[in-house]
Amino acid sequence: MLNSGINVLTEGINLQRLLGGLLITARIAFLAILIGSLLGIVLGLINTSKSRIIRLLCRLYLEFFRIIPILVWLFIVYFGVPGLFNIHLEGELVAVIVFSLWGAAEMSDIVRGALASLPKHQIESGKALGLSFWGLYRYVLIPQAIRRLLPGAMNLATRMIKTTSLVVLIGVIDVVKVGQQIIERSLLKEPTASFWIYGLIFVLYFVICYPLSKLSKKLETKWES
């Protein structure tokens, strides 16, 4: 029976350990989303430059993260960089760095797309009112672009939260790693331990990501109408 092993969730401090692992997952995701969003907004504004060289560099930065899997980036920074510079990097720090850089790359493209989609007469009207370059962005372009980029930014945040499960491969004791440890210890006496542990991890990720997904779709529908 499937319910014969559900007690593995509450046995000892298993539930407490899983929630502790979830806290690490949430901390990595929160820092990466925060840093990635701030960097991405700056890069997105730079990406609207008229300079072809600047736009090319921004495009190359974005493509590096789209073409190369995030797992490879994690391995490069966790195993490659310390050997190259003779330094030690904690797995959690590596995860924050890689996910922040990935988030910045994707966020910059979202910001660039939102600004590029604004009607050109908005820019001309701002210039006609005598607004400076920064005034044009501050009072006209950015307030309108925020509405257009928020759904995409929330989708990106959801993807980043889900992808944090990869950090287990560089030794970070997140919720997935804690789950694996509990399963390995309990598997002989509770054959269904993996079902309950991974089932709970599924529920935890769903509880975090589903509200963001729903809010993103709601905003998209509201602002398109």
Contents of the next structure:
Amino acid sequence: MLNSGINVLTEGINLQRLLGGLLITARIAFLAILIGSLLGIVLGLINTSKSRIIRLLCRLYLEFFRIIPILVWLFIVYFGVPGLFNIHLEGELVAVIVFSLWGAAEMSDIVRGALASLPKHQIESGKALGLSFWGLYRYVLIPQAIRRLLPGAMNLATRMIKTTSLVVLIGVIDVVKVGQQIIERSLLKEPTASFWIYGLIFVLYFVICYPLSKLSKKLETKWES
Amino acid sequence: MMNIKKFLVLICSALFLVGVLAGCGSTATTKTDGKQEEAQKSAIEEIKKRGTVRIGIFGDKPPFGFIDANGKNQGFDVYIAKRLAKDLLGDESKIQFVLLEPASRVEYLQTNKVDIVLANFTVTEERKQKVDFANPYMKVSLGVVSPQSAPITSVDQLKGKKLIIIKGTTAETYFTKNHPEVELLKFDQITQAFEALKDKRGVALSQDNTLLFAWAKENAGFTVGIATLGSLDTIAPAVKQGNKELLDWINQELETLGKENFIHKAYDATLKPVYGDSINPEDIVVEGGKLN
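Alright, leaving the form predicted on its own aside, put up the form predicted in complex with its partner chain.
Okay, now the whole complex, with that chain kicking things off.
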């Protein structure tokens, strides 16, 4: 009984469709993590500025993305922007934009936290050695901060990968949506289809996320020694 | 001192934000107004110029709109959509299917991301405020399914017995309001409810009749004893509010299609294999856009 549902995986081009959906999920996540991290690092460095106004603006940006759910952001950009500017943005592009901006916001806070957690004497010693502002960051602060921000950044990356499943609501057909389409189609004939499809999706997400956490573990131990 | 400075910065940024939001609001209204005029002027011209008509359908609601194992759009709505494209642009392949979620069908029309929604869209008063519905091509109401050995053919038979329903559906509202004498056994999920019926935990189950017909066909020994019950809802194509040109075209098209019994053909091709012969197509199909 339970085994009969496994046939839905091999029926027609179902497996190919699921992998196609996974590709879209991975593409959105990869681009968003890349753009988000770069923007986030810059923003995090700006965030350590002494100017109160700059810090406030950075804070506002971060809080806007933290407080407003990502789903709402997706809707704002997907349904709101076309109304404002009379342009049509593809769902996938909207997803990349929103996830990048969200990633940048969260990343900036991780970077800020990592820099702030460095002992003050590191900065003072650097200055005492006569390093310039850029030299101080380049040789003293950034190398140390990167080690401290790595766990948080990896956590963020896996969170972003998993949150991409929201994109179905703006019409992007990702791996979860393809799974639902297959399940609904075969529900009457194969009630156990959902077990197999969601089981496979579980494995697929694991395959993407596990190497990331493995990599971060490896880097951490490498830098510690 | 510090506190005053902080306070001032806060006030300034708040004002700035309000300004930005207000600015956005006003541009939004003017732009949409412009677009609506445009739509009234040349909605069909625009589609013809583009060369494809964008039709919003479901991807996971068999047998109305679903994707088969080969990745092709199939179903009752899709069958009709293809015909609309053929009559509008002369070729049924000049169609761009946009897969919709039930919750965002209205928004897709409002932001002009699709031309027509053909996604099992039930006509309701609330939706009428936001989109324009054409004439219906289908109707749906509640049904009651029961074991063939002990069929329930009228609501009177249910008195004092357990009826299985799914929470939050029209069936729950209908029976609570109109037949408080029927004892209700409520479930969260459709699959749970059907399992309960098989286990004889209730004498019958009530849901949208279209779903019940399909289920009774797949599960031998059960019959839809009451095919229609409660208020009759209609399902119709919808267009963006104010797009009268396209709306009129669809209504006219439905009338023309009615002359050749096209909706019945669509039923035979897509729904009959699922519902079987025991169902009277007149319980579901609306021909020519008119309820009789």
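Heads up, when I say rigid core I mean the largest set of C-alphas that superpose within 1.5 Å between the two forms. Quick caveat, the model's predicted, so the values are computed rather than measured. Positions refer to the first chain, counted from 1.
Compare the position of the CA of P211 between the two forms after a rigid core fit and state whether the shift reaches 2 Å.
Shift at P211: 2 Å or more after core fit.
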